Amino acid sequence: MKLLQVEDLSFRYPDQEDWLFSGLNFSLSAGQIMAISGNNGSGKTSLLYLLAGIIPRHRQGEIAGNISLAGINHKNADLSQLSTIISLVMQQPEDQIFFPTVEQELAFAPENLCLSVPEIEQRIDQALRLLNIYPLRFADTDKLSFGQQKLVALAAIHTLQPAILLLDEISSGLDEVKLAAVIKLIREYAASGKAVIIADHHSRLIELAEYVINLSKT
């Protein structure tokens, strides 16, 4: 099943004369892992922001081309609608952690989906155990290390269970043990029939992908 289709996509910020990237064409199907590579400043984060809908809803720029998302109108949907289908774990976890405890952070998304209490508990438990952070369940989010915050932000998106998971430099700040947990999650996420797009420099993450888009060559 095709989840995402990108056709002749180009983007530049208001202060740019040249396109940051142009003429991108790719698709993503259920079960696939895709990687985005490129030099710093090549547009990896901007592409993820476009796919997640952050651009143009919260950040401005000129867009050409089309993004088609299975099951929802990408162009006209608001972020709350898009996030149930495609969601981003940002480079800086403090930008998307809002609640005082880890459990509250992980409960927020499934509660907004109006899931039953047992289902919410199951999703929280699954995400915490999959990333080996169960002992952090009742921890204060403002006392977590940067690496722990990264895993909590990822766990919170995991409880939402979007069809497409976007990861922006997820390896930054992670030791080998934490990175191994992320790799396990990515593999299981794709194996469950969902899809993952990874923008990262770490070779172990790039190697997970079936194909790689190099923005430095666009």
The other form holds:
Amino acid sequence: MKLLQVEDLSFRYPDQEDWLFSGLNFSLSAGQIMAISGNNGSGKTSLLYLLAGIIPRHRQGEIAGNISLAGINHKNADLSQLSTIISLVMQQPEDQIFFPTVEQELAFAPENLCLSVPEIEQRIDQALRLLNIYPLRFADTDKLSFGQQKLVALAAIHTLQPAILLLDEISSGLDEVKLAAVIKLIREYAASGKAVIIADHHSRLIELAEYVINLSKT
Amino acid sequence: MSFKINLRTILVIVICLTGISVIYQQPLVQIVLLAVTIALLFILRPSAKARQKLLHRLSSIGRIILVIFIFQLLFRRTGNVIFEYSILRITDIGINYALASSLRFFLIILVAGLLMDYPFQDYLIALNAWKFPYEIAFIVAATIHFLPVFKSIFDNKMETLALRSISLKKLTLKQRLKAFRTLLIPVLANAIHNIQNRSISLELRAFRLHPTRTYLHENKLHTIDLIIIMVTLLLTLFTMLTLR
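Next, report the structure of the form predicted together with the partner chain; the form predicted alone has already been given.
Every component of the complex follows; first up is the chain already shown.
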């Protein structure tokens, strides 16, 4: 089952003459993992922002081509609606952490989905256990290390359970143990019938993908 | 005795204390309200972190309170003259206003100490329990949350300056003001960028997807909270009727 279809996608920021990337074509099915590689500034984050809908809703730019998502109109839906299908873990974890405790941070998405308390509890437990951060459940978010913040930001999107999970430079600042936990989560997420797109430099993450789009070459 | 009472109870107390303080100008009223607030701070025992914050705030705001006092004292020229020299005139009304306004300012800072131990999420739940629209509750809570974010960005910039061997403390007032003006633009730009990213992050987690939402933790009022709220409201009513 196809979750995402990208056709002839091109993008450039305002006042830029050259396209950041152009003519991208790919699709993603349930259970697949895809990677986006490329040099710094090649447009990996911009592509993820386009897929997540942040561009053009919060960032400006010229877009050509088409993005289709299963079950929702990518062009017209608002970001909150899109997030239930496709959502992004951004590069900077401090930009994504809002609440004073890890538990509250993780509860936010399922609370917005109007889930019942047992369901919220179950999603929080699952995300914390998958990432081996259960002891952090009641920790203050302002006392977390950078690596812990990254895992909490990932867990906070995991509790939303979007059909497509987008990860932007998730490996940066993670030690080997934390990276192994992230890899486990990505594998299990895809195995559960959802899909993952990773934009990263780390070879261990790129190796997880069934196919890789290299933006440096486009 | 130390117990954590519900944030809604504290909010009722804070509204009553500040309400009376704003309505009545008499210094004696302000002194009584201050005494009540200090007693409450002793009873509720804020955490060490909150106490430290409160003391820091009091020490840094002391000068502002002094300036308010002097301004009110010098610029209220009506009333019975108590002291006069050249253009300087101090009147009984001036002293009254000066005392009342500086005490009120002092009271507001102290009252904030009652609220410092409650996290952002508690404000959301409390306002939601009072049937505030979720967006408004969130904006109020986010504003309270934003202030430390803004301060931390400012502190980071100050640390960057310190690492370059620039100490603002060694500068003259004029140079310091100039430095603050220069710092303000990048700090504000940084803060706006930070807030934009945070709002995106909230939307990426289905914020406002539905008109209502569920809460992992409910925040129920206990009997002790209900008793305190009732007593506070009755005392406020009694005070207002007495001072009318």
